[in-house]
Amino acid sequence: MSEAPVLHVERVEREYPGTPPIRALAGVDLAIEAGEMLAVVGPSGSGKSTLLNIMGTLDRPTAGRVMIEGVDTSTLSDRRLSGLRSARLGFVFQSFHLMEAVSALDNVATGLLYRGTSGRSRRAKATEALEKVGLGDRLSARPTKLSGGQRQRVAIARAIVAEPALVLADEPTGNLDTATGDGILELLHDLNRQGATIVVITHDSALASRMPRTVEIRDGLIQSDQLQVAVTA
């Protein structure tokens, strides 16, 4: 029997109250296998941010279900869902969301706070994650002393430190200049080649074209799901 996809979104709908109700997702099916790297691309209002929240279990669908490694998240209590999220999902955001008053090392170590890991082990794993993203020499630096690209690398290290099943990156290059953004994209490709499963949410079709797989969403529906013939990081 083959293993379950890392994430499987089945016939997912999401409506928000209003007159008439706002239908942000209108029946989405999407499966992501271990080791994949893909972009979910669409313009503002297409439903991609809602889909990110659904995939990341930050929101529950109005209809349909979300399976993470074969676990039906609709059957979980909020507490168990939070535990699954912290253990199996990593998040990277456009605005970094780092704690300014503590070091890069401590920012990354927070990704292990809810896993029962000892303080010494948290710091060792955080050091390893920062070395993996090229910041082994900036462990003690606070975010205020780091460039935008370095801040995003810290955020990526925090997302991967617990070795999650899936990393969800929301516009990870959106606040960066082109050259710095290209470096972040190259880093994500490197992490994928090392085995990380990564989904990038973006409005940038040029960025999406550099992914092995591109899923286009519009008006709450998937319009296309394509593998790229050739990809350059």
The other form holds:
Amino acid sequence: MSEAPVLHVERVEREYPGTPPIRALAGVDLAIEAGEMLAVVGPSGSGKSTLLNIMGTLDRPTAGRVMIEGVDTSTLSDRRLSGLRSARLGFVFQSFHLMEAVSALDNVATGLLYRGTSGRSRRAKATEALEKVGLGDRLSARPTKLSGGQRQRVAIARAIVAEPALVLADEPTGNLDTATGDGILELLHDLNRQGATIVVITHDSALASRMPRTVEIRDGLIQSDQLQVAVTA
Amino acid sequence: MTTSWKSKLRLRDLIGTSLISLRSRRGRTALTALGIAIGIASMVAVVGISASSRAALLTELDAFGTNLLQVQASSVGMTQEPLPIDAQPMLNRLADVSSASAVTTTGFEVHRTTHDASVVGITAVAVDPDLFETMKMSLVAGRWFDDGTRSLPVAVLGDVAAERIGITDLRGGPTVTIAGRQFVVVGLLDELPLHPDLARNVMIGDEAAVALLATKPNPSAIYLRVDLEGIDRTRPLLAATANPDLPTRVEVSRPSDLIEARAQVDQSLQRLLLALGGVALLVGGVGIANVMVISVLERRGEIGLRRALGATRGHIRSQFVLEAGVLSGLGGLLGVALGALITAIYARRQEWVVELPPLALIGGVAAALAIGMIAGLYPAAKAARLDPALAVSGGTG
Ligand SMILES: Nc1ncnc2c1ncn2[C@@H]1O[C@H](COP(=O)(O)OP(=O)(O)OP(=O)(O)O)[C@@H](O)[C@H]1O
Ligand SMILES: [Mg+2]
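I have the form predicted on its own already, so could you send the form predicted together with its partner chain?
Next comes the full complex, this chain leading.
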């Protein structure tokens, strides 16, 4: 592919201040092409969330750079960086981060709020996204009325509603039981088959083994980066 | 490509976003807004009540006229040196004087009957029939003196005098006794708010006083109506015109100054009350800042999420400033309504026309909005500075 990778992390380091300073990332190189789906695995404290936050421009590296679609993100202003997140990135968190005061539909529509899209078109796209994740019949439900798996589906719908170049999910199944978690993973696979580029952080190696590509991280360094020979969906 | 990487938040969506979080915390919103409402209500009430009071004074002033001057013999020790007999015609000759009416004390107390000595403090004064016009008096019953009755034993009572003596109407032809002589009461005067002295008097005709009570015809006071434009020019001439020999024994005053002085007193009280309302408002503002700081701490997860969804620091800041503004704007609306209600109730009780300056109403809401937004600046800056990575991992939300 002649085009730049969707995401290119180059020699990224992240040190948290402290005595001694905590070296959460110690020089990570990673390139993700459009249409890929990969798992980032590793033990607790290995730097997975730190890496995801840096990939998602929520955090800045202390050294190295993060290129998104060929653009060095360190050169961008807060406004452009925020714009980049709103247009090109989608996030899914372990704790869902849904707004309880508003409906599933309005939660998903928030994914387009900072694009300047009109309310009508936000709701139309949010409806589509909720249908995609199998919640077309729960549009007006408040998150408190939904199960854990359904809440995560709402969060995923919100992450994809703006059709981002890259979806970043940090332990999306961490708060769910195995069966429900499998359903969420199945959904992410479906979305990937429809063209979405997805990074999933997990410390569940069984889950990781079903991914086309697995990046293992330990003590802030990439330990292995493997492509699966056969992918069973 | 990067040109499309720009966050945009529509104004109506910004407002909607701010409203959502206020709606989802109704109890807190109401209580916080109440703090501001109390401050605004007290300020609006102060402005409204003093405006109504001022309007009432001005109505009084209008009815009364500001072109009345009073020329009086000043007292030396216990005795009053009366004005010369020709003081009134002399004053009347001045170019800007349109009417001059004399009042002469008789020195006699007034009693209800010949044998009764119980009514005290009510004295009889002799008046010129013009006085009615000059003072813009009005009657509640009967009639005033005319050229035919000014020499007869008839009397007209000031409202305070009538009350003290116990005459409320003219049925049965009530009489009063002055120096052992009966005078038939032919008229009862309406209130004379600016002339409590006159209201306490029983008035008899000037010619009757001289003929029946042997009163010396030297006036003790002369009331003048002067052309308004000529008033400053005329006033310094009055003392010397009234009493060319002893101008220093003459006091000149302008009764409407009293009303204006009252309005002045009101104003300084108003300033004090406004300051108190301002303090209440400030306390309300601090309350808002306080609640917003707590809100920012509680909503770290939401703030992190919004940053992840593409909100700029500016968007977060605007959201919180607007939330604080709406919060206190609501308080302002409530406060203005409350203040208007207080004004209306108070003014009704005082029998004033309710006067609510629109500027106070608009200003009340605007002040509340401004206070809220200022109070929101610090918490909003805190929210905007939150590290998004930390905020999303906070685990809340
Ligand atoms: N804000 C922070 N300040 C200081 N140290 C931090 C901060 N965030 C993470 N760390 C440290 O950086 C290291 C990597 O943390 P990180 O959260 O990236 O690990 P992780 O792989 O996501 O772990 P887990 O699987 O438990 O979520 C850890 O040692 C952690 O204590
Ligand atoms: Mg983690």
